[in-house]
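In the block that follows, a single chain appears as structure tokens, in the form predicted on its own.
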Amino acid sequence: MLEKTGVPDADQIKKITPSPGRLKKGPVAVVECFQSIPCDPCRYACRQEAIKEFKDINDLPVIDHDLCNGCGSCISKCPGLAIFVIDDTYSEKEGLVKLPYEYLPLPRPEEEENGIDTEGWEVCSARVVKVQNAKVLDRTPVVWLTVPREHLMKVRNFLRKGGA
């Protein structure tokens, strides 16, 4: 499916999804990079060395989810906006998704938005928890969204409600 539509299929997503046991331990990065291109800034952004050294700069990133602490320092360093942090332990009913967001205006905490999937389809309501926009993020803000836990591996962006 990726080759035809640019959207990964369920099998591709399953291969990069942390194990259920790892998800129960707290925040963890998910690298949804599926195309071999010369790129490796994520490797150098990871202070935990959870993103393994590339044998070739065209290799796909490989992450050791057990080494990842979910800090998110890799999110804004990915030029392809392909790295997310998910936290299945956020609350009993909600999970947390930290995602790169390069649109203006930036949302504000507590705003309710429409969580969308990789195809742009609305999946669920999402609430903005935090917006990180520090200089160290290379001008790529990171938005923290709460979503129903069953949509944690689906929501990868959001549409602003009211078009603003």
Contents of the next structure:
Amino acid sequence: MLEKTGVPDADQIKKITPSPGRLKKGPVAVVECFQSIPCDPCRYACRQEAIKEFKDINDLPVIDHDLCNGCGSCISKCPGLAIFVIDDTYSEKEGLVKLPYEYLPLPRPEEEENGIDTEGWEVCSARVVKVQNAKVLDRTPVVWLTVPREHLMKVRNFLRKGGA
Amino acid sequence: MKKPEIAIVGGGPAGLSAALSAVRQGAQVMLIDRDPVLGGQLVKQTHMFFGSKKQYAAIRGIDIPQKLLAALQEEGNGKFDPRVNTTVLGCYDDGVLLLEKEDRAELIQPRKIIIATGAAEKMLPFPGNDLPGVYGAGAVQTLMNVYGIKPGTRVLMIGAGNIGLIVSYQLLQAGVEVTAIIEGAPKIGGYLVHATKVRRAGIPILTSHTIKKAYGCDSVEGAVLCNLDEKWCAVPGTEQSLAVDVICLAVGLTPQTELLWQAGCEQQYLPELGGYVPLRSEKMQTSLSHLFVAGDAACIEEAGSAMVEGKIAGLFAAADLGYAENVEALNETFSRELEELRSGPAGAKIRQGLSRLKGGAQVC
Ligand SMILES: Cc1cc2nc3c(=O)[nH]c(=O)nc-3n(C[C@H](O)[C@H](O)[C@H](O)COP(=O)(O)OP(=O)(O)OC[C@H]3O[C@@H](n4cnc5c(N)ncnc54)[C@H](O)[C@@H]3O)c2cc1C
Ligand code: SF4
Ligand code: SF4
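Next block, the form predicted in complex with its partner chain, ref. the form predicted on its own:
Full complex below, order starting with the chain above.
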């Protein structure tokens, strides 16, 4: 499916989803990179060495969720924009998704947006909590969104309700 | 007639890296490009690059030329002579180059020449492909990212290789609607992380689809698509019409080898490498000993490999002139980098093409 449509299969997503035990401990990165390509900057982005050393530049990234502290440094360093941080402990009903967002204008905190899944469909409402755009992010801002917890592994983009 | 030690034609990643490598060895280099700024394709690549840290991965393409130029200024010691807005019109068998700048011609006779002229876009035959509104992806990218001009309002992208996927993403960033990306093959050819990125932005990717025709009076008003079966034959009754004002072609690149033909280099047709490519040794030396080649002009690949090939060509062009310090060690490092970049599944086609290159890539 992924190769035909650009949408990862449920199986592929399941394999890279952190364990329920790990999710209970707070923010953690999910790496949605499923194809062997010559690319490795994610490995150098992580100071915790949660992303394992590549034997070969074509290796798939392997992340040890127990070493990852969810800091999010890797998000803007991945040229594939394929790394997200999720936090299932944000509140009783809501989880937090941190995602790379390279479109203008940037949203503002407290705005309500539509949460979008990997197929481009709206799945839920999402609220902007924070927009990071420091110089170290090098023009790949990171947007923090709260979404219903059950959509944490679904929402990977958002559409601004106010249009654009 | 000027006689620079090395003349490099093309100031993209391959040409810039070749210049740096040659200057570091001590050679004197003239770098010639027809564009007003150096950088080649990089000047419009606003996205972050893949690859390894050594070849500027995770850095945006647009930021790479400055890094190379800064190193060239610093290490050039007056040996680096860049010439922009200058087109090389002729490359003769006696090693003379014909340059043209602002309607003035100049002949030069470098001792070594490195051809790093990059690639040209392929065209797709279909009725209506001559209507205004049918663009190559490179043109769309230049309009948007170099000149800040939107090519239209609703785009149909043809080709789901990396270029089709990236240019679609950049169209979205520019606020242009992309109605679909169609691809004749049953699978997406580009990196899947690029595909997921445009897919989650709502652009459908239709594999096993092609364009039957473009229609419109004075310019493109729409396109008729149809499905393809496994044998790439149109499936009757699957036609659908899409109203668009831009049709963007991203159906592949072919090496720009005119100057090499003119000089009389031997070439071989290898579809895996993009078409006719010059025979060359592992030193990137062509069948003519004073002519070297690097980058997309040698084989359609990526900026990372173009830079490493440039370094190799620069190293050996300089070595042939007597600047032979540390050549073996440097070559070993560069060759290993190239091998690593090509070692995975994404490099399979390139490996196959290179293995079919007459006499292998070993001998010249
Ligand atoms: C949309 C798109 C996205 C890409 N994304 C990536 C990516 O993410 N990662 C990656 O590694 N690669 C990427 N690439 C590929 C990469 O840009 C090319 O492989 C690379 O630029 C090739 O470098 P080059 O120096 O061989 O040629 P070019 O960059 O094409 O440079 C050739 C230069 O030669 C000059 N020239 C040509 N003929 C003449 C002449 N007769 N006289 C004077 N000057 C001349 C041209 O003006 C040009 O400046 C992408 C390419 C495109 C089109
Ligand atoms: S979120 Fe931080 S700790 Fe986790 S993988 Fe990314 S960089 Fe490493
Ligand atoms: S940086 Fe991103 S695209 Fe590259 S290997 Fe890591 S996760 Fe995959």
